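Let's start with one chain on its own, the form predicted alone, as structure tokens.
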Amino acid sequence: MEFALTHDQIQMQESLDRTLERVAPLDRIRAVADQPTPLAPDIAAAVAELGAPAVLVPEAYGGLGLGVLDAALLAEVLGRHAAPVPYIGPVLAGLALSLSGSESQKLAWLPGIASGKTVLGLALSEFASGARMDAGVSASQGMLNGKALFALDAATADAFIVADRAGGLHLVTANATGLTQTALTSIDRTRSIAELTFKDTPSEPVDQGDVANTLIRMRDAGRVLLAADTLGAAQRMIDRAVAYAKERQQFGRVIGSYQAVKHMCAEMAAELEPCRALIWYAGYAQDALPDEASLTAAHAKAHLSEIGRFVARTSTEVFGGIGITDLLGLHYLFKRIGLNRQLLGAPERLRREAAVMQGFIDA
């Protein structure tokens, strides 16, 4: 049995890659990262025109109706270019509404998400990262109180999907009374994250069907997308390191001819390449193998977190001292990999979750 991407999936990746090569060169990424808030409406519009935000939205609401594997393939390309566009937030919010939203919520929000004209942020970190029971957001009588940290794609969000500490989901508009957004500064200046503070903030419950399963589906899909984003960023760093090793000369020879540099590049490629199949399988499992979905998502993100960090460090070393300078822009990829490592669960937590799921340790 051959497990490979379809022609359409390859074309989808190549089309997005060509578009980002054109609209998101290094100078544009640098300009966005230097702003107080990483906003790039022109890049976001180009990505939306290709249908990226619509990937998980059902066709009945203007979306593409594809699967998590397809969403991961797009995330890989976005990571490759360190694209400063909202993606994981709207995609997972669309998944939440598709699975557990009321019909009126679907009609009100999903077509806008699919077109890219509406952006929904996501406040899922406390649930995904295992925060204390007294942390996060509480819900009572249609009102939210508390704090949600590391809300994704907050800067341009028109509304948020918020998980409360009891396992409920809520839709909150960005201009709701009692909601305060505080931008959080992270090492990754290509994406916006925020702290959301709720004080008697009105919300709509997203409570149709099996909400507990919806939360898990969102968490697992998010982990796969972050792993794919890391894969794309790491592959770009390898490609640039190899190209540099073929050009840079020292002592009358290109540095790629030295055994030590060859070994560094070969080891990076050998460590990263198997990760591609791991992510493909994890993405496929989200829709086709529900019994394996959580375990494969945890494995994929934990492993990519470690391999991504290794590649980021090693590829920078190939460049020598110039690798850490702003001139090359490698640090945008380096830092994106670093933030991905922590979002929706660090590798240490994910390995523990995987051990519990497999019965190796108690919960």
The other form holds:
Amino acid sequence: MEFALTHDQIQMQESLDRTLERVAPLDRIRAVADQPTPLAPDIAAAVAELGAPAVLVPEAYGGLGLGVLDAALLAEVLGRHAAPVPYIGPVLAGLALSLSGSESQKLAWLPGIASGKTVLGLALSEFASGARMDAGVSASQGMLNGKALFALDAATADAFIVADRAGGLHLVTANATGLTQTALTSIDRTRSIAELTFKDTPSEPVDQGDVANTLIRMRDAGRVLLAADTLGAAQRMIDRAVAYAKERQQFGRVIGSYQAVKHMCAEMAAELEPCRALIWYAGYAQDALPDEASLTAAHAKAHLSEIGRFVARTSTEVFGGIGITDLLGLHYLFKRIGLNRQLLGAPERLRREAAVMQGFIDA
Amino acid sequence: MEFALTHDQIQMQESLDRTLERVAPLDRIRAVADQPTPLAPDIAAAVAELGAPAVLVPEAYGGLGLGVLDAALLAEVLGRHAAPVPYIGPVLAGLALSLSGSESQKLAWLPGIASGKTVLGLALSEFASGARMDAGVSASQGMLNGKALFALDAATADAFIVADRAGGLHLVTANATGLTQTALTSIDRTRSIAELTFKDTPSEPVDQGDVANTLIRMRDAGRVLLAADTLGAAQRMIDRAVAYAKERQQFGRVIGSYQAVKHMCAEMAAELEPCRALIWYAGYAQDALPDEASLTAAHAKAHLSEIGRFVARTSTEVFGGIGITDLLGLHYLFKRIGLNRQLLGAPERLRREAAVMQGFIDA
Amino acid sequence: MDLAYDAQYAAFREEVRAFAEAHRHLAPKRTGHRPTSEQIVWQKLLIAHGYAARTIPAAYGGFGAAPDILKSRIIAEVFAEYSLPGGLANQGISMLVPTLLELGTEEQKQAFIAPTLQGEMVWCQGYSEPGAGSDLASLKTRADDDGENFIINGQKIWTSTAHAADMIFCLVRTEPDAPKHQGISYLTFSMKSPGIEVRPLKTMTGGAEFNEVFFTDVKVPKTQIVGARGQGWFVANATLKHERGMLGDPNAALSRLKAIIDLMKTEQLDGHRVMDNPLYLDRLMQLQARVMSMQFNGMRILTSALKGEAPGMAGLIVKLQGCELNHQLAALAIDVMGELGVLYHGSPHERDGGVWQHRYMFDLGLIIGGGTAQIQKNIISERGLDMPREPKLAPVSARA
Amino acid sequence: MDLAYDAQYAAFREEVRAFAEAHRHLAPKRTGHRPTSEQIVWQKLLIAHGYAARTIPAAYGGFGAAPDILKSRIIAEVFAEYSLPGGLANQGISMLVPTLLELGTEEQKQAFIAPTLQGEMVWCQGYSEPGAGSDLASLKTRADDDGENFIINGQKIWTSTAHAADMIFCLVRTEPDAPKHQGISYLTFSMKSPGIEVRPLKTMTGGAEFNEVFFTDVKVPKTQIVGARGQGWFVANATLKHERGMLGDPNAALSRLKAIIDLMKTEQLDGHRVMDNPLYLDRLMQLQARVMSMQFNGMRILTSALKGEAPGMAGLIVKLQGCELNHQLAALAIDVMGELGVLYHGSPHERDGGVWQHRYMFDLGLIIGGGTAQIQKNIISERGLDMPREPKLAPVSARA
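Show the other one: the form predicted together with its partner chain, since we just had the form predicted alone.
Shown next: the complete complex, the earlier chain at its head.
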């Protein structure tokens, strides 16, 4: 019985953390975020070098063959730095291909994903979050039609994994005929999302094995990664608020000696710290405890969404006025948490799903 | 345009407040609460002397002929003192008879209600809160059958006004054949509630005019009175917590000088103060603004339930350990707020009703 | 308790309505920090009818009516009813003009009030400094006396409109050796003075609602002081008094609530109206109860004002509760939109021009800035509940 | 990360299960403050098997095993699985015994540990005083030295079990002129000593879970001190360390959650299961996520303990979060029952013996007492986040 990170996992996190401190300092994040789309090939390359997109790819295809927990630990560090790199898209697309791709699809795409040379985007929103604006994709005879909203990591994608209305998965190259990609701009300028419209767009099915299960595993893994991203961003906001409170003086003393400020920081820490264990468990469950995988993923994502919102707001409050300016760049973390909340299932939906999974109510 | 209490209203509150300070000090409340049922004829007489049960009874029948706002202002003071007297029962029963009683019913009962010599209980729970344990009363040929839960002010009632499943109202004397009254004991020992079971129990219909509207007006007035009771109890808890915080020393200073304690008190005051205006408006609306009466009553009751719970807990916290003992008697206020929350519609139900009233969703 | 208006006021309401009907076609669009010529025309029209600058003496360019809070409220209500912009509400009008009326010299009143009211002279406020935060009185911007002028050096922050302003009213330290509240003076001077640099201060909304203003040897004639030298702290507090009323307006919350209701009726998830989701509906109803409470609380404050009574606790809590409520309303709007709710910066499918995200972030700034929630709680506990102030600290050397 | 137990522990779990199967018929009912003879029999059986007093040396009546946190946890899990009561967990066992083992004389160990472990000697704790509250070190109960004895005068409060106890371990001021933390001694003495009066302290639950204890010239031989004279504060802190672990147990929250789930499946409103009300269901799921978080956080702490590492922040937050969570669970249970949820005192239709109301109120006491939420937040910010302590105050005369 050991509920702790391994030495390797800690090292992996620390090494990504150090790298991002070097290649993605605030002014670099700001420069990327000020572009129309968040393109940062240098940061993406540095992150790929450390194996981030390779984390779930089997070793046979050039990956690390690690688990969702490891992927979540990396997501946490990416969130901590508001790193403007594709991650959830390639990781989940890779998972889709690993679980349900044909051998030739695996050979064609997984090594590229693992090396970071190929980026795959992901259109899973309607399946995981529900459909807005009647979006949805229909597949028939190798052609896709319809529209997918909020496709993740779209800007630099070479291809997309697309979930259709019927629960099928498809691989579509970014330059396929009839595919129109419209960039959507969110509050979070460090990650790219897009609307994809398909008009008789040729696609390859990703249909080996139990595809329904693959979809669920992708959704659940995605939820854990988003929750971990929020954990990292929120922890960073607390760290920065605490550090600021120890330095900043008002009315003749550091603000961190005021009980009101101390208690705000204590409340944030008390709320966030147990989330870490929840993410660890949910990440571990994805590979080791299949019966608990969906439930813990839903709870992790929902709970981190709520605690993340609380921390984002409260830590900004600790800073006072300077916290809402661009100067300290806190808002990149704030917005990252804000976007994560709505992706792959908003908390209200997730809690309802969690109840259905346990048979408390009918679907 | 004047949104304020009149001089008379303020005097009426102050006079009841002074009287209760005299006749219902903590040791008297404690003695009453320690009895199996909260019988305090002395306090009830003093309250009746000031006209409390007469507030809504028309002047022609010996009452004061005032409005629901006035009744709410009195309820606030009763809540403030956790006064162990019948109030909502007689006031709403009187309203029922005033609106839908026959002339002979009015002559028979209203003067007694107004003078406090007669107490009427009220069985309205299934209509206002929904039915628990399949409770409900059926009326047929002057007979009642079935069961009503959580009848208010039952212990000393000479008769009850009972709402049946079909929306009819009935007057039943306490000694009627086939009526069994079982006292229910709640956390709040200052008010009596009971289960009434009817077996071929003879009753008189209260059926003049628009009975459906009478029922709604009773329900809404009852909600306003309960909300006002909570306002009074919660304001008292704040007052007492603030007073204690200014006296009690710890670590060499009064605890009221600690920012954490000050901010708890400020948050309570900031949450409760606007509730006062909400109650005033809702009370006024019952008589003057019929279109807004049900909505404001539902919101007043729901909102005071939430804020009341917050204040009950937070003010107790200001006291530290002594707050949870019987010594200061704070818990009588705490429990009063706790009971009010669940009577005549819990907050979740009230908010749903408020949405239905506005046509936002179907009933 | 009587929510009806008496005949005099009913007639006044009809008069304002008649004006609104007759002139609505002239209503200008809201724009940036400097009034457009349409706005200036509109402002002059409003002043002429007494719907702006109503109680400012005619001698200084106002309408010159006696104060009547109810009439002011009726004006505001009718303008809201017709969705017409009211009079200009910039810091010059809301803060400088009342200060000059109270403490300015006759010359200052003549020079500044009328053009300010008419929108032709735009002001910014130079109070906050980067090192001072909530502790405003610890400001460091220096004004050295060279005999005829003050020579100003230092930096201000949170100066909205600075880039568009003609003039600034500004707190500077003229007596560096005096106790911190007693060495400050209140100056007015041109933003075109040599030595002033304005740098926009970008915020999390992506806009630059504020600026930093840097002073390097800015010369200001000593006559441009308002009130006595060293008394600037007290002059400014007379002004701050006016500012507090500007925030936490319940009408803003009410109109946001209405907008969210519309949103929840139209937005759909999986083909169901968001309004039919019981969780969002419950939050909506919780917030509606709060909006109502603040609205009625506002009526209570108005009544106190009409009677010349202090509103007490009902007034003290407005800013804390009002800002928080607006922030919560924005949060609900975002949540009911889901992923659509995070779209921003003019994205395709963005709803209402991204206004909900903008408000969610900007309101957080209001909660934090302009007297933070923390300070509001100090005020409520000290002034409203008469709790003790934070005790003084031991000298630094005694700290553990 | 590996949640499986290795073979040794799997075998140990089977051993405990076999014991449970074989002896479950002997399990005594939980009762009041003094163990019944059935409880004493059970306790001795548990000690003999190493399922209670496991790591206490056999010389003092324990089982004498080496500490093994995992085995302790397995014992707790299996006992929970079989709904069997574990070993006695009173203040004598959880607080006094560890203190004596660490700081007691050999004579004290011999005299007190074995009968305490076996449930035959019941202790109460005399720390808190009415005037001291969270500021424990300001206690005033006086112990005057008459050469041979201490003569004790004063009052204690929050003394649970005092009316049923044989003995008390107690903090008294032996050096009135020493600084407040240095004038305290830790004494043990009989509750039958002349001059002791116990008055039950009724709480809001309606029960008397605590007492006040009054001392009037109580004579205690000076040999009955534990640790050095004047060192009682530090002796007690060694004990308090043990107490913290007793609160915020995630298993309690987990079993409450299960009970609420059952409740929501059975209780109905207007013929619909409460579980089908989306608002209550959402609250249930929010609390489930919190229960899981605390449960997993507990596994993290356990792992740290197994490795001999300090749990850090994960440990510091347990009491604050755990007590609050239990309180929120009780609130949900009450709300889903509606009017039935406020029934109490054995009322007809009362559910689960009124336990939810009892918990709602008792847990509020836990949030408030035993190191209030306020103090927990100080601890988290100071020890966990390394934020500065409250600065020392200026002398009273300097306060404004």
